[in-house]
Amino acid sequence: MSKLCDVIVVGGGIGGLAAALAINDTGKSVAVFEQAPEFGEVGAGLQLAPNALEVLDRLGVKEELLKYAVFPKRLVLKDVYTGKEVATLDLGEGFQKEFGQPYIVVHRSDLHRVLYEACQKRDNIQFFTNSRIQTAEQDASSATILLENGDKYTADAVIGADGVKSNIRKLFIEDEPVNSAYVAYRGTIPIEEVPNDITRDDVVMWIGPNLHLVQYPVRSGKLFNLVVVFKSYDATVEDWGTPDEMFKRFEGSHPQVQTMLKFINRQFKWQMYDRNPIENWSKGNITLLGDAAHAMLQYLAQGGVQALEDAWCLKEQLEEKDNYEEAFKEYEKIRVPRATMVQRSARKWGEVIHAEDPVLIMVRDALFERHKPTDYHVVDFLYGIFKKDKASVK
């Protein structure tokens, strides 16, 4: 079978497109396979911390993305019932000086489009749609993907960036996504429809026992993003986490929260799953990236960001090593501890913001009150990965 390209990327989401750009920067030709009929992204808002912006800057797409971004002034935690500010983090000049990049919020589709258009400008990146990949196989010198329709394509290497339900991951472990019992309703509304008493300057997370609501503007301030998350008490049935349960769970919440709930699109529901960490992402000329490797809960807003870190690290190792197997193993060695830490931290943070024991809530809030808005050491473990060595994600 003739070789299609140097590297095949399975999955045309944010991680897959970032990987295609990064790998192409090393001089290698790339083909991206997407199972959907066209390249695009669903969902709503996306928070991008400095570690994401640093990668996007290095990939040459940051300035284009900033045309559609909003620069929030603060990250704010509020009590979902009283409206009291529990904790804040200032995202102004001091924050940007500390981490070397801003914190922005964008519409997920805007980031995807910017990455896709950047890929389209490259002569040696190909795109395939309606391509559901069943598995991959390899020999000493090549790797081949097998599509469900029976087609096969061969390259020197394969990157599995095919999401939380990855088929390429099955080459490494036969596990299943972990049901968190939480469900999310996401959507955006025109900014003109947002009541005047709702802040547009901050990323606000209203927190309460086993639930939260997030709000912030996107698309240059033209849209307002809303995410409602709650733990379902009946996550064993297929259609768990219904709109009726959502409204019941938020009974008694702050009037502003009640107002925002009215704007939630009840048809767009995401049942939230992650994956348990694994130690092996790579085998020969095949490796994993993004959610296929380390799907995580959204509570730290790092899922897509970690895929961007993966892409840049992969680029570095492909430039440094003589062959794919060596590059992939070093990539795995660097990235597994980092991604595993973020996965586990996301779960822990979910437990913190969703605490239901009154004593734990009291202790949590007391600790939060001691935190200064300009004390950035609490997020350095996430955002500061590029601070010590701006040339590497190690």
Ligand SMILES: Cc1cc2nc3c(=O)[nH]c(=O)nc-3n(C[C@H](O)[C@H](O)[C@H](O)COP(=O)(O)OP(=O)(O)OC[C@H]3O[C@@H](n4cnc5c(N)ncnc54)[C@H](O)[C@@H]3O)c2cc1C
The other form holds:
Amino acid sequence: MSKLCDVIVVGGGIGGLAAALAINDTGKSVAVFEQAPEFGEVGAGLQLAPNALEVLDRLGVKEELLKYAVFPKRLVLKDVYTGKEVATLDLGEGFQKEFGQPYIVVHRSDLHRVLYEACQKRDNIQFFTNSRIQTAEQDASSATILLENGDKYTADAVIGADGVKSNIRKLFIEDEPVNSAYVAYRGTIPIEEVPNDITRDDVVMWIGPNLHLVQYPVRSGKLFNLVVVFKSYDATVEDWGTPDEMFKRFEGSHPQVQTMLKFINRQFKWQMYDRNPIENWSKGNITLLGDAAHAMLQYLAQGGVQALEDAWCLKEQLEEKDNYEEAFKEYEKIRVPRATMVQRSARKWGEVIHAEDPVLIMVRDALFERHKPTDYHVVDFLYGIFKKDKASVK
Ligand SMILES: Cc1cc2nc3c(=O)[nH]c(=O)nc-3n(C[C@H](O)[C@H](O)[C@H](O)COP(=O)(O)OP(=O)(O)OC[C@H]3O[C@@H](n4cnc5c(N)ncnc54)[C@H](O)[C@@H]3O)c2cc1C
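Mind giving me the form predicted in complex with the named molecule, seeing as the form predicted alone was just shown?
The next block holds the full complex; its first chain is the one shown before.
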């Protein structure tokens, strides 16, 4: 079979497109296969920490994205009942100096579009839609994807960036997504509809037992993003996580929270699954990237960010190594420990913010209170990954 291109990317989400761009930067031709009728993203917000911005900067798309971004002043944790600020992180000048990049919030489709447009400008990135990939296979010198309609395409290598329900992942392990029993209702509303007493300045996470609500503006402040998250009373039934359950979970919450819950019918529901970490996601000329490799709960806002880190690492390894197999093995060696740590930390952070035991909550909040908003050590393990590179460049 004749070769379609150098590298096939399965999945045109944020991870797949970032990978396409990064791989193309090494001079390789790429084809992206997406199951949906068109390339796009869901209507909700995305927090992007400095480790994401550094990759976007290196990929040459940061400036374009910043046109649609909002720069929040602080990350704030608030008690869902009293509204008391229990912890804050200042995102001002000191933060940007510490990490060399800002913290921004954007609409997902803005990031997706900026990546897609950057890919479209390249001569040698092809796009295929309505193309659901069933699996991939390889021999010594090539890798072939098999579409559900029976078509086949061959390249030198295949990257599985096909999300939490990845088909390509099945080549490495027969595992299933892990049901967290938490559900998210998310979406955006026009900023004019947001009552004036609700701040537009910060990323606010209202926290309480078995629940939280995140709010922040996106699209240059024109839209307001809401994410309502709670634990279902019974995550075994098909429709688990209903609006009725939500109102029950949030009983007694702060009036501002109650106001935002009223937008539930404008939001879409997302039952939340992650994956257990795996140690092996590369074999020969096939590897995984993003949620396909390391789907995580969104509590640290790092799932998409980690996909971007993957893309950059892949590019570096493809530049350094002579062949795909070696590059993918080294990529896996570098990325597995990092992604595993973030996956596990996200689960742990969920336990912390969703704590039910009043004593635990008291201890947690007392510890939070001791934290200074400008003490960035607590987030260094996540956001600080490129600090060494930057120091060596100086
Ligand atoms: C409520 C919520 C909030 C979040 N907030 C943040 C945040 O603030 N910051 C952050 O960094 N991350 C966040 N995340 C995580 C982030 O959304 C994901 O980690 C990120 O979208 C993963 O990107 P991906 O490209 O790997 O996978 P996906 O976005 O899932 O993309 C996979 C693509 O592959 C396609 N596909 C799937 N199967 C096939 C197939 N068989 N053949 C062809 N195509 C296929 C899909 O249609 C899709 O386009 C959040 C997640 C949730 C649920």
